[in-house]
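Coming up is one lone chain in structure tokens, specifically the form predicted alone.
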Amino acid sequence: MKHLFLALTAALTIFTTLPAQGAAPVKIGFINSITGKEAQIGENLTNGATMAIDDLKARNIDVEMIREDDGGDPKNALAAYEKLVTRDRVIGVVGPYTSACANVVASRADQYQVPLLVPAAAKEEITMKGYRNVFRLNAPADVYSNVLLKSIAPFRPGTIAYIYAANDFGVSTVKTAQVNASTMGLKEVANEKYQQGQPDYRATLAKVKAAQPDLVFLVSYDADAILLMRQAKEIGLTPKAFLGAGAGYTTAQFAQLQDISSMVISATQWTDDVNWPGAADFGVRYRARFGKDPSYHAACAYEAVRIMALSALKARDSKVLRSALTAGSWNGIMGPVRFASYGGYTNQNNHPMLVQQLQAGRYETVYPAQFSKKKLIYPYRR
């Protein structure tokens, strides 16, 4: 009788830890720039998130993802987060995309006690305020410049110029780039900050051309990245290397414009030729479904949604979810993921960034050595 009682007790314990049959699907939120100036990159995040939900459903894991569009506006992003957590009663949120939007939403996450998992926003401050409910999957801005400059260091460039958007992402990334460049012994010869969406950057580019830098370090979203490189070609700006800090320099649209994008070097959070579990397969499936190459934004969104959904499924409560994200570890298309506190960051994944170069119209991983299959071409030639 004693053995029977113990067996029944154990069975009941196991049963009560599993989701009840017919239970409502777990609800998570997703905030993204579906419209607005960053919509082209936002499309990549939307596609990646959609694939994650579909893959979970294929495994009979029922997750409801409620999508909100912030249009790239921090006020809209905050309103979207507040709607998701107060009206829709989600237990966790993935997003937003831009640094400005993510930074504002992060400031409210501890007030509402609903975890926020940032998939791709880079401003360091987002995870440097000690927020308990804010987690970030991607590497922050200081890693962009660090990995780019390390990749180019063996060629011994002497001077650098900066061209960057006057937004949270641009200012934050260049600030850390200046520190990394100074450590490397590079002399700054030009620093040009611009307002997004201008029709003509020739005057800015001409100032940089006059300074004759070895390196031009650019921080731009998609439309500006294309226009800047087109007008750089028009005025004959030819440094020894163009260095793009992710974002607009990593998209399929940019790669297709070979007359202006060829040989551009960019930092990226992900490529499909690394040995992270499922990375290559994700690239194949993404191309088959959407007819274009995925950017790192798609991979970041995919993995962030997957991590949030699986953690939420087990937790089914926001406070328990926060603990699960803090204590958990995962290994998927973005490599090993663990949210930790280090170097002033809280709940930050210590993610290794990669460097890629557009060679013959394809993004080729060129750094670090353990991930690269091609050699970096230097100096730049049109």
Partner chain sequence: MLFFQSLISGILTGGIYALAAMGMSLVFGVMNISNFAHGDLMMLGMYMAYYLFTLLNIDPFLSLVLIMPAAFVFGYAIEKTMINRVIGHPSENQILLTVGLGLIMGNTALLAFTSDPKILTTSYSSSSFNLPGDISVSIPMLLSFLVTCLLTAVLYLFLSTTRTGMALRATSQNREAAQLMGIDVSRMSAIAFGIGTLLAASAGALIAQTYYIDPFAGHTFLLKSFTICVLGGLGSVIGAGVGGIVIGVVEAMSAAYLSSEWKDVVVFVLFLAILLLRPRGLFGRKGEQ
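Residue numbers count along the first chain shown, from 1. Computed from a predicted structure; not experimentally measured. In this text, rigid core is short for the largest set of C-alphas that superpose within 1.5 Å between two forms. What changes on going to the form predicted together with its partner chain:
- Hinge annotation between these two forms, restricted to Lys207, Asn103, Pro352, Asn76, points to Pro352 (rigid-part boundary).
- When the larger part is held fixed by C-alpha superposition, the smaller rigid part is turned by 12 degrees between these two forms.
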Second form
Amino acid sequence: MKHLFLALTAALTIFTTLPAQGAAPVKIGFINSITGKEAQIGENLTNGATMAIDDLKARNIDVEMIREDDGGDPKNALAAYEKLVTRDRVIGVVGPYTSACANVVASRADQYQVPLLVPAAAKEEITMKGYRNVFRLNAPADVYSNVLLKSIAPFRPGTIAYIYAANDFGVSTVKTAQVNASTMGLKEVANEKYQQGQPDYRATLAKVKAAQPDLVFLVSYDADAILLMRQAKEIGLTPKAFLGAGAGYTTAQFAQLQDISSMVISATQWTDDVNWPGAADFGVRYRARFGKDPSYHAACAYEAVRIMALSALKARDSKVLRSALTAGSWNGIMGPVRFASYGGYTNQNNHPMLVQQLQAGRYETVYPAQFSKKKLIYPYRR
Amino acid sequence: MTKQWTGIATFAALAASVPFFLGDNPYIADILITMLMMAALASAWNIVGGYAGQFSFGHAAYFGAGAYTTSILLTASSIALPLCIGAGILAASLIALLTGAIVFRLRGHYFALASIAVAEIVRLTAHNLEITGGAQGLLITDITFGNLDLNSKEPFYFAMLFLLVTTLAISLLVRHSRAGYFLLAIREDQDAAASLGINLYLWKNMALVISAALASVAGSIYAVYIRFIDTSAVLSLRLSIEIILTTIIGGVGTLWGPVLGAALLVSLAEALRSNLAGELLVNSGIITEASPIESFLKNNLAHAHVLVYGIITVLCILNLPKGILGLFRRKQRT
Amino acid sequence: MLFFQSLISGILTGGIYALAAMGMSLVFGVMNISNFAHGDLMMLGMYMAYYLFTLLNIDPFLSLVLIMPAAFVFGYAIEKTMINRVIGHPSENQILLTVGLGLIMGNTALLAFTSDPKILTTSYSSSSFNLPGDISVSIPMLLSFLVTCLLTAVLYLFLSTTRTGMALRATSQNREAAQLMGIDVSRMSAIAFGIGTLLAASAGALIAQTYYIDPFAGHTFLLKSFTICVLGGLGSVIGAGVGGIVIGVVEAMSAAYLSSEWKDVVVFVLFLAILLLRPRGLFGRKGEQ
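Okay, that one was the form predicted alone. Can I see the form predicted together with its partner chain too?
Let's see the whole complex now, leading with the same chain.
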């Protein structure tokens, strides 16, 4: 018993005897999945956020950013937010990455009155609950399927098959895709939800092939996308178009494997060939610094941290910061940003998503027309 | 035994007074709630794992059963919270009985693997069904219970504390009852216990159902506290393993081992996760803010905290096989 | 067509499962330890194959010659320094030790290689040929399957004809009796763990060619390997071989005729059914232990 209390006291002291450092520069928080199963994408966000802070430093703008890892666990995300807000006294928080974590933290933001800027989580409901202190930069899940199907609608495809990961993003995206597809008059001929990380999808793909769809709509993270497309080629699954939602179809690695990736159409929040200010330059500097292509997550995190840092610097107080975010507008690598209320959303940036197609090993923006230099090629041929 | 009842009472009184000293400090309250929860889960596991020696590797299933039942009932109906928690207990007990029917025919590694398989079936089922929110999880909003402020930490602190104290009391009762001696006999030698006329099946199932019911209450409180659940948060193998690890590091088969384990592991995990460990080094003057060690810690500890956790696990298992309480007590398994 | 396509894919994938499970089964038989770090050992094999290919341009099939001895030494060393200290301890301590070792390996890899998935692309990665009836067979998968068969045969010969192999089998059957017969059981444990690691790493290197590589990529195969070991009989190497192919085919058939999302449930239900109906598995000798 005695030892137990000693240990408990010791444990408690670690957390209580560490007062946060005195008032130095303005502090913001950044919650991200640095470890855990979302760490792959989390790393892109970390890189983007780091670049944003360093870019500001280079302009002699000093904002302290405190990083917190949530490991993809909503409980940790909540602990991180409460630590940032009550112990570190940050005045605004960027993050978390995953929808599950963002959902939990968003539900507490009004309680603590410290603005939360969600950079890349897709679940619609995060900004649909009317929270005054929750802002989102990226377009939510329904926009992915919406732009993809809109871009292909002029070609009048007849049937569609879905192959998607059994995760939050996969399920949400396909649900909205089904609604959009039925208004377009597309007939659903196959619906295959798969558990991630399987080595072999050939049986699933053979089943889809037998249904002979015009469109195959895929939602997958990084590596699954390559596996699926590689095996689709082996099996001889050749629809008129592959539509890819999700990070897996927008990576440089995927683009390099031209024999399986050519002509795949995908939706993305960002590319470096759009005419948004600094987008191309960001791509160049990111490649130079991290030795790989930036994903849209990196761009989202960069812009979210930049907006939060600049606004926080002026506001110096959470309540002022909230008004600044609600009223402000920005124009950076993610294009024009404004947090507005529309269609059931509150403080949601109505971000125009882009549709790109892999042509000759390069991602070319093909939709919407005002951002694109190339035309969408349909039907698919190799 | 009287000494141990006094111990539980002292612990309850001291822990109940903590919020009054703490004041408004939601971050520390959150860590304490997690500690109490892990302590309750580990103590509940200890009833079947420690006293009866049946090492279930699937306790997340019972935690998740409570969390899901409560969340589904709360979002879909106007059933009062205590009834939802009761339904969670029922669901977890049913899963426990079903699990028991399958896994208690097996021993050793087979038992461990079978308990994982059952828990994985529960997880995948929740992941694939519509009613559980599937992969999207369940978000609970606008819950009320009497006039409690469910945005504050106190209700959850006291709920978890109440659960922990109840679990400790039940552990002590079980341990010193006829059932407790049967369980110990089963742990030491199943065949000998059977030859003495002890109904292995009955007593093992009893221990598992009690353990599962308590774990489900923790799950229900967790769901109302966090207000969002999905399969990776409440049904994962990682959670099952954390529960066992907590017990083993504290001291398996002892009353206070699970509590000690939870206090240490939860604070360690949080100190590493949030880089308070690095800050502690700076504040205590061991290293300076500008030193390369601190900048390394700042940039990499978040990456490395699970690694450190792994190293500590290995060191503990190799050097303290009987847990930390084993250091202090020669005869801990009496 | 769907049936035969699923059958062929299932058998080829099952071959890799089998190789991974054989190592686990051998370790289980000789040491009576459930190795939860097995998936992480596979991951090490994947990275070795990847870097040997990208940095030194060694074909992944050839690199097995380098990976196998390295993995053996690594496994032998882990056993000598850590695992042997928990032999005879309660099984949950053993399991947690291997869980801890797995955490260390996976997160060290995370620091060293980052979490970016790596794709090992050889000139024949996406190549395939068609059997009559439009059934596609992946060439790297087929080659991997043949290598697996070869390794299984070598392992079988080693266990049944060499002195060390026979000593391993004796230890596996009855550790105490083997010790009384003058077999150095502690050395046998280290050798078994070395071979187990070698097989895990080989399975990793083979699957790396058609799969992806990240610090936790081996975890997919961990629970599958356990299922396969139980199906084949814990400790039976041949059982693991057959079990792997059975599980591969069951998965493919469930995906084709039931649904992709439920196929893992089918595998676990099958696993429990075997535990209840035939706890010693298809080829096991001991019953419940």
